[in-house]
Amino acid sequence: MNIPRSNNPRVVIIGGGFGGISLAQKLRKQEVQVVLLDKNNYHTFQPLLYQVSTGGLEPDSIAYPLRKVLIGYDNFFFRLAEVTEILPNKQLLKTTIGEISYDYLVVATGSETNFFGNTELEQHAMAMKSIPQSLNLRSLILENFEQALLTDEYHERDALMNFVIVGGGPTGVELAGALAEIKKGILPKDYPDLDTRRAQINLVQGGDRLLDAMSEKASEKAEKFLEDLGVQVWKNVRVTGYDGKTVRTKTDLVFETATLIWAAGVKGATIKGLDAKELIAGGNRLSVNEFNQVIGFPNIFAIGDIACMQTEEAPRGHPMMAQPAIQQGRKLGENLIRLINGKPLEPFIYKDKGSMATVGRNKAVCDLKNIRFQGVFAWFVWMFVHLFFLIGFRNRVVVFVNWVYNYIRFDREARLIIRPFKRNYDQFRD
């Protein structure tokens, strides 16, 4: 990898997400050599992926070059590579560009879509965990409406304009709200020769309420917001299969749709070598102690979505969101320096700053530490928080300008099929 030898300990970080970047920033100006590995050369602000999928933002406004994050950092190196295997006994990593040794290893690989072993769903449903996947979804949504113009069969046309979102968490709720606003304000102008009133947005939740990690008041308000926008909410309905045309459930409910979007769960993105059963906790995550050390490996750490730190306050581990990853990255940076200097480690304590979700224009729900509120004010708080945590001044400005423009014009300019997503439409003509 052409990384020079150093007298300082080498810390290898796998993953340039929230956790990996927070750790790298904390190790700046410390007497360590830091090597950051990622299969992409950019950091993705995942909370806004749904806006890329629905044409509200271009992908470069929520992505930031990892090399730019590390500019001015002494003894820092980035390599574009995917780690294929970890050899803990040799303190060695195998990657797509060669091997690299480490003194301390930090796994911050994040999470990936969890289809719960259903290969049919994995094959035909659309995921939204990365920028390429979001661009595929954006292309598919627009291509479906273009295809709907070409058929005079009502059944086929309805299937092309029917959207089914599985999962009533923040991602599903925010995506459903965005699609409903597109149906209301944009489709009639873009497709005047198409009866877009027949377009349907269905949100399917396996549990008895939306946003089940938030308060009941937030769940009720989010559901009301969605219903006011015309979204059909289906609760206590579990999807069992999708063949690319028909969505099957455990009930008598069946959907005919060309677009099934899967937002029903995520799992840890483990790597070969640290995937033994005794290391894996719920959600396919690595079991770690209160110092984020992987159980049984004192010089291997895991942070963020991939880490499962089970405590009395969080018996199933901390939520797989940005805040735990950021806080764990910062704390681990402090602990690595303490470890190198022979000082005792300090346990990680998660400070829950609350959760929030937006449902659409002037509609959001916020559960902060000591206060809960919904509506317009929650929407402004949601925007401020997301702008604050975006990396890069340019990205903040671009996103803010886009939001202001979209709000004033009630428009989404990024309705572009840059990279067509090919699919076979013949099955809808049966």
The other form holds:
Protein chains: 2
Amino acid sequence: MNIPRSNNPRVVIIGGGFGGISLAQKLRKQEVQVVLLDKNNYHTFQPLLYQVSTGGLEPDSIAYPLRKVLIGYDNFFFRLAEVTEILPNKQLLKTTIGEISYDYLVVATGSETNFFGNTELEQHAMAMKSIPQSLNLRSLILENFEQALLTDEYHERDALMNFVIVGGGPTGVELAGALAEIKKGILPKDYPDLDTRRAQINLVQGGDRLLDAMSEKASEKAEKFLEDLGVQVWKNVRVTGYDGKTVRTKTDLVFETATLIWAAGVKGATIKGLDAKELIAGGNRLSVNEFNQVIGFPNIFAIGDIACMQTEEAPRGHPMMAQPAIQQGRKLGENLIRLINGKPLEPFIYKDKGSMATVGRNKAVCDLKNIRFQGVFAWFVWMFVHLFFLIGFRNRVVVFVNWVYNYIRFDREARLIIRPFKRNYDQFRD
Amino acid sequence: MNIPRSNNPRVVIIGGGFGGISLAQKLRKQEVQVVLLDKNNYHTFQPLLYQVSTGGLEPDSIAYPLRKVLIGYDNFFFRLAEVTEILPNKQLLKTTIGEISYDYLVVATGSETNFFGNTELEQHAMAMKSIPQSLNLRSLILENFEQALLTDEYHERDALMNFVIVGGGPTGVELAGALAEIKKGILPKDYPDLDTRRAQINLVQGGDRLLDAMSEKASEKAEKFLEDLGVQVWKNVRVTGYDGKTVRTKTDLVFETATLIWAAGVKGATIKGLDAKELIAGGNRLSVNEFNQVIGFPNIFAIGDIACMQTEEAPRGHPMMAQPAIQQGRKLGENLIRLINGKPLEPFIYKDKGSMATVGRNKAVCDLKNIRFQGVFAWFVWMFVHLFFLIGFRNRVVVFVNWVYNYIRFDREARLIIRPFKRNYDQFRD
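And the form predicted in complex with another copy of the chain, for comparison with the form predicted alone?
After this comes the whole thing, all chains and molecules, with the earlier chain placed first.
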């Protein structure tokens, strides 16, 4: 069943992330037909994926049905589809559900884990960019401890209880902090017959400080928080490979571990047909002008992580996080209406609202525009901001209930292996 | 790592359902060593699985970590393992994690879906006895509607929007009611470009009334509630086969559908080594005496769905539901202590607390001991009882929040395809 053509121009948005949703909301009640495509039927609140992995939240609480975003909008269509190719000359998309034409195209595909071409790492490391990936990691963490109970070989047991996180950005820092809290608060009670003091959380950062997009004070404090929690922080160490058992680095340092989590980089999720070398800027992102227009294609736009808008303030493009995506989505919504009405476009100006990361209970770091702070207050601000940007009233309430419960009880009840990850542990038996 | 032997006798419980958990709780602070085995690391609250399938609840809210049940108990061990064989002569279990010996064995394995040997049905029908199965069904229901948007062939579209539920027990009735509410409240908003009035919910019952374990009044009322909601109820119809496209019955009736849900029977989940013909009573259950002892094995017991205790009041054994399991678990806990202390065992006496089923908002039926009622009050009682028996304070709060939200907003926000079921739709293209 083809999507019926209306008299209004058709805007096709690829991707229901922060950018795609903000744009769709701006196009409500405008004289356009909107087609939103996504390979999932839900929006993912990526900043909280690490809490799903560590049993603190239920997966459904950080997902939101995309159809519900569009409920009650006229001339809006959602299709569950993956775009396999863009044919800009024909104004046509090839997708898993057939061809879809467009008048205006907005690429909002976000980013994917970047293994920098290391296929060995890609094969053995765990990524954490989607809900299924986060659930796989949750299962693996729990399976490792169950497996650790079964061996008498203490090297093997240590490797099963050793977690190596590569990448000292917010994802790595937040995941390391959560694992450290599990080690402290849950493992000794859940596994009285296991010496869980031997569990290790190693956070490996290539550069010389954690959270290198934030202030030095934030980096410093985050590292201190992590060390207080018992996380081993390794700086200036580059991981070069992992065969599923041994992590190799550029230095003498090696780790024996059943679990390597790769949070060391993302890259734009480009699509065939719009991936020519001259279109791509740093981070595999689509080069866009100040109107989010893909250079050379007046009716194709890119927003969010996939877009690289190089400006004076942001010579390497904006940070790949929620805020630029939301702001670009909104601005592009206004600009598309202007374009359709023959009015001149307005340039996008990024309003930096700051950034923050949480390490554990009462421990967070915030860099806001004019003020930087760390500790308990930062932690409350972090929670408030995340609840605010989480989509859906029910999600907010359920996440809030879980946070209150986890805080009061020092607990994380979603430590469930709903679908086993089924790692092959044979290689630890030699 | 073997489980260390203590001076106390070892009780091995296979299965962390209602029976296994109630028993374990009774053995707390007693002079026994308890080993609980389960193939999952969580307890499943089976009565609410249909709400997970229909997007009303998150899976993690009706699961509870089994290790947490045992927290703080001395001499308690949990192992994530499936028992593959029981060797009663050696007092030994073969499991997926090696051999485990026992002094007393309690089989609390519950029940599994009974396809009555029909392999064609088993291959193509959806079952709903576990959380992964319920999530698969959730994904399939949603995928069907996304698929229905893609076809111009109206026969195919009707088959994709046709849901056939076989079995008029509580599971079938509750699922049919939930699907009918989705059809009414959610589909028209979520799929404005699809004629969802053509969606059908067919409930097929082999006998001559629904809920045949309840009172006639309850059956009557449940049927009326379902018909008010637009469910088509078929009685005295036996389903004989389903090839993934066409449901065949003993009558002329056929259904073209992409989704057959089989809720027409369960059977005891027996284990090799304790499955000899003479041990088995009706429903593939282990025949037990009034002390839940498996006939002929003084140190092997069975409780819950897997146990068939034939008494005067219950000549075919107790109903396969939560209450008998909970009560038998508690009684056996007391009896095991008596047995170990050389005291005589006390017979189990079932205290029937009644049964209930819900059809939809404000619509439920309750048969309590001395009183039978239907409608709004029954619905509140149903909710209260289910919240009460749900394990875990956090689960109760989260489920309650979801129910309040769903009630006020006529909504079910967990309509998420987290892991696609990936049904093959090709056979509808001919």
